[in-house]
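First comes one chain, alone, set out as structure tokens in the form predicted alone.
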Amino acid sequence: MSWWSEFANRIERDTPLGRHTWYRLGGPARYLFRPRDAEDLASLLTRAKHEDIPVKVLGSGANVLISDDGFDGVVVRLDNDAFCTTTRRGTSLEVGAGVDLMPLARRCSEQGLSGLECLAGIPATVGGAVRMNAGGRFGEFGTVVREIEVLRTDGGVETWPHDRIGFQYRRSDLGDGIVLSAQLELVEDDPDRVKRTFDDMLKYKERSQPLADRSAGCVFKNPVGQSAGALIDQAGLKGARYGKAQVSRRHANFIVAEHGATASDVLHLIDLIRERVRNVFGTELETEIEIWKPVRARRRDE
């Protein structure tokens, strides 16, 4: 009997991951698991830990580059109803980790709930937005998060207040914890004003970023006091290519994937950019996107 037999109707084997990412790149997941609820996910984590099988959560796939070799472990998708509900109590929202951030921000702006309009044009699930403190020049998700519910790797569930989450620039202190839900505190405001702000910010993103192309958003974090995109542009790399991957001509901190591109093409271009910027400016660029490199699990399928 396989270690995963009790989850058989919720596990897919050797599933291509590219279809679940904005890049449309990446090899297969050894197992793709869609838990029914938090208890189901906790059971899977316990079994996987016992079998020494790595586990990763894949949200909207908008900020990730997956190796062409895929992931030799369990990839979790929190897209069942238990993780995709939203409950409003006045100006507070309790939202599941699988809720899509962009439609949530749009709905809140239409209802006159201010606080998320600064995230217009930023694709993410709520869980991913917590983990990376999603945001841009207009604001960050962490500013509206009051507390989160976290599933530990041992199956225990904890509530973390805002201060414990450790929000910083494009990161948090979640470690291996998995976000199950988040409580947000917004501000009631004039719906027309909030919706207008949302629309203006979205239009700005559409003008300045290659949103229609296959990308994973900004590839690099901005160094302190500098713009990663400006550094890449000034290093003469706007439009640079490797294989079927190209530095966007619209925004140099985006790498777009053309038809026929591979994850390896993008990775080579990332390395080229880092080396050139280091040599020209003496600045070390740190990736903002999450790169899934091959991980070999112990095979105990039978």
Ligand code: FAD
Second form
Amino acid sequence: MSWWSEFANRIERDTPLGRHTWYRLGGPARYLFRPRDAEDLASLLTRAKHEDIPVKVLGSGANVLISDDGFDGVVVRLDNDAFCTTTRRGTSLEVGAGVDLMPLARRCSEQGLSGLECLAGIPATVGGAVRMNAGGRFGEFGTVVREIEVLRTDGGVETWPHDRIGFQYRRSDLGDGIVLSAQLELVEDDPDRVKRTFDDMLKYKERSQPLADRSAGCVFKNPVGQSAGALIDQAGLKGARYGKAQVSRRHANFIVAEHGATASDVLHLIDLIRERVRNVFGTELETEIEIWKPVRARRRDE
Ligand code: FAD
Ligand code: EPU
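For the form predicted together with this ligand instead of the form predicted alone, what are the coordinates?
Then the entire complex follows, led off by the chain already shown.
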């Protein structure tokens, strides 16, 4: 019996991860697990910890670059019904970690519920948006998150109020915690006005970013007081390529993947950009996207 037998009908083996990411890049996950519910996930975490097998959660894969060698551990996807429900009570929303945020933000804006318009054009699940505090110049997701339910790696569940989550620019203090659900507090407003704001923000993104191309959004965080995109642009790198990866001509902080690209192409281009921006401006760029590297040698016993 292998360690994962009790999860067998929810586990896929050696599954290509590219199809689960916006980049469409990356090798296989040794195990891809779709838990039935939080208890099921807690059992898996306990077993994996015992076996010393790393576990990562993948949301909609919009902020990750997965290595061509894949991930030698368990990748969890919270796409079963138990994680994808939305319940509205007045201006409060209880949303599962697997809920797709963009359609939710659109629906809320149509119903005159304000607070999620800043997510127009940002692909994300609730879990991924909490971890990354997704947003931009128009606002951040953390602002509307009142509390979250978190599963710890030892299987315990806790409720974290807003202040404990530690929302900052494109990060939070979740650590190893897995978001199970979030409670959002929105504000009632005129539906026409909220919808117009949503549409304006979406238009801004469509005009200034290559939303139809394969990417993971902005590759680098903005250094304090500066725009990484503007720096890369001024360093003359728009259109620069490595293999089939290219610095977007529309927004220089996006690296887009063309047909036939590999994760390695994108990684090389990231190095090239950092080096050029360091040489030209003396600024060290820090990646915003999360790079998944293979973490452990394959076990031969399974
Ligand atoms: P993933 O990319 O799947 O994961 C991101 C991180 O969250 C990983 O560490 C993952 O392990 C973790 N995670 C996922 N689910 C959970 C969970 N349940 N519990 C704990 N951790 C979890 N981002 C912005 O902020 N602003 C933008 O304007 C923006 N524009 C974008 C435009 C495009 C075209 C694309 C492709 C991306 C853009 N991004 C933007 C990046 C991305 O949309 C955000 O980072 C988003 O929050 C990622 O959510 P996700 O569900 O895809 O998370
Ligand atoms: N700019 C250039 N050249 C470029 C790109 C931008 O000169 O190639 C200039 C713009 O003209 C503008 C300034 O840089 O004057 C800022 O550009 P923009 O408004 O596009 O904002 P940004 O700082 O580049 C941030 C977020 C985006 C978010 C937008 C809009 C980061 C790293 N990026 O971009 O988030 O969508 O604001 O809210 O914080 C993401 O995080 O993945 C992401 C795409």
